[in-house]
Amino acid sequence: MAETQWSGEWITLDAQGALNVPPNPNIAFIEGDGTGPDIWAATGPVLDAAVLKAYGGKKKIHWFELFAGERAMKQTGEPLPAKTIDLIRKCVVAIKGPLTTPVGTGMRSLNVTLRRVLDLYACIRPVRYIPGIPSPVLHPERVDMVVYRENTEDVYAGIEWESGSEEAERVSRLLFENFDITLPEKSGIGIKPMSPAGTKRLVRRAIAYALKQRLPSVTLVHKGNIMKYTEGAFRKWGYELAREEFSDRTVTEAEVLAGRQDLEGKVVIKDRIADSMFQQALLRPEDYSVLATPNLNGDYLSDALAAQVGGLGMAPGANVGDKAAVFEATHGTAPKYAGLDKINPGSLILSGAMMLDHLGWVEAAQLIHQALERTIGAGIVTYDLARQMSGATEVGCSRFGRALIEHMD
């Protein structure tokens, strides 16, 4: 399916930001570590059957395949060569499966990386119940929440030493001379920076997909009671940011509680701390449509919240800039099932719906939805949600991708 040269048209960006897409365009792909070639080969077929059945050849994707993790550095040395990073800045869009981080390398985490280097400052990762997929929780179909989470702050950031390190003692040293702080002997020291701009843009995404959905809220998740200048901030430079950019089509909950009624066609934006939110993403999921929060908080609520609704196997995400986008499966490389054409390819799949809404391929993306729907319906399920359900049929995870292709109605 890969070709060997860019044999589409380049995605570009206009003025403000927006995709211009040709009806051809060039997509990067990465098929990714452990499981990632078998997750990979069953979605790309799904992609372009999906574009195919919906636009009847005037549309298609022209794959072309890049390099990170374990054969990048087979090929070059470098679990993340610079032409990957370069190329995936020119065409714009590319999916991606797991990444294994070389042990040796000194890189924390190739994913972190090609978040910071093209500042893929929103990590989205929308939680829906599919009907038919096993869950731990009662009422799973009143999930349905997208969480924007920062990607480039907060303790994500990588900024710390190690324990009985010069560096960390450097640190101790100066915290106790100029600030009077005193911390426990050979402590490993951990710095959290968070900014009113990497606040404010991904709040500003946030709201925007909300009024552009017509969701009705949008909740900004901290911790500020302990951690006030940073969690405490992102708290107050969300509310700045409504007010400043959004005014006229937005209303706090403070506003709402106290008696204003003009809610046509405006998001109430609303905060909670951290530890309450994960009460109510299991007491009350459906207060709640669009959640933003920094770095950590938004890792854990976004697997907790797909717990509920299957697990990773079956969550997509997206890392989003202004300039670039990468689609990804949200889970590990689960190398004990590499090449056996077992695992779960729903994630990446989901992924790639993701991608085809964000070229504006609306159309493509339903029938994968509505092919999973089906497919899922019908008991066609691969191990870890067979074992889960009664009287499932369980496959392959090619099958299983086969299967989405023969429910494209």
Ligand code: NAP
The other form holds:
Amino acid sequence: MAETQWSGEWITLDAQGALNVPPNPNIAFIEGDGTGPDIWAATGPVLDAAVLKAYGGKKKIHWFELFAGERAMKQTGEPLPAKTIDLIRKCVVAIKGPLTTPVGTGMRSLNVTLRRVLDLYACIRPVRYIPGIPSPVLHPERVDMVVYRENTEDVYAGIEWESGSEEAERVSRLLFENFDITLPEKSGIGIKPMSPAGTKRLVRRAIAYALKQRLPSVTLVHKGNIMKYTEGAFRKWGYELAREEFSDRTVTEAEVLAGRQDLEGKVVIKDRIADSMFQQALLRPEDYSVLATPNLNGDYLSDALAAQVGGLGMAPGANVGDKAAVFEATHGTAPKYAGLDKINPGSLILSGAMMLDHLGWVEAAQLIHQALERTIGAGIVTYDLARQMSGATEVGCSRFGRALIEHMD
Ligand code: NAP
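I've shown you the form predicted on its own. Could you give me the structure of the form predicted in complex with the named molecule?
What follows is the entire complex, opening with the chain shown before.
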């Protein structure tokens, strides 16, 4: 499958930022740490089989392996080598497994770093129910949302200082001397930057997606009642962008409530305070389709939504910017299952289907969705789903991948 040299052709971007995809594109993959190699071993063959079946050999991905995380550390002494980043830029499209980030140590998350250096500003997570999957809610089929989460700003910007450090003391002094603000002694300090440009490019993508897919609404999710100049500004800038760039194709919820009639073909822009949105996602999920969120809220919300439709094992994601896109399993490395060929590869496989859609290879993506429905419909699932279902046939990670290929016929 993977090759040792670049034997395909390069994907390029035109002046408007649209992809030119050759029939034999070079695409980079990073296996990842922990269970990453298990899920990649199951995923690659599924993607290849779907492409082969959809296009009868006229299209083929040329895979090339790049290194990050623990394997890169062993090989180069660096967890995220510059070469890996440069080659993802060159490929324009890549797919990756999860990478380990130690909690509470000095090392920054590799995933966050990758998103920042490649400016992958939109984290896109579709949340849709596949019939047959066990769910903790009564009507999981009512959940059909796509979360557009801002990926580079907010408290994830990585501007923070450790309790007791000289830097934290200096920031604390600066706040006291300039703004008369007194922090509790030995506070750790983090900064939450959110900008008009960062918000608007995210909301632009969310609205463009809703229009293209003919979806009814985009909801701006924020905590602006408390954090007025960051989260509140996210809401304000989101509405501004809709007005400035999509005024002929959007209406606000307030206008609809006031009786505006010309709604045909228009996307409704609405907003919800984050805590209320968590309730709404459980009580009235059918009222929401595209959500645009700041970084932290989107992180929480997309996992909570994923839980309603089968959990992290089935939750795909993509990190997309204007120059590159990296598709990834949304879960972590699940280290206790590493090498056991047990974990659910569904998240990475569905991320691969998103990647095929991104390439414009929608027929191949469709085959994967169909195969997943048929396989799960036949009761063939990995341990995470089997333990919640009666009468299911539990299979390992690679066997699940093979079952999908069998169900493509
Ligand atoms: P995790 O790796 O996502 O695993 C937590 C639990 O979620 C697992 O023990 C398992 O639950 C379930 N799970 C995760 N993936 C699954 C799958 N494919 N199939 C079935 N069940 C799955 O979270 P974590 O243990 O908090 O994080 C471990 C490491 O991953 C950390 O270093 C973290 O920083 C990193 N991480 C990386 C990414 C990324 O690369 N994008 C994202 C998140 C976390 P059960 O034990 O109940 O079976």
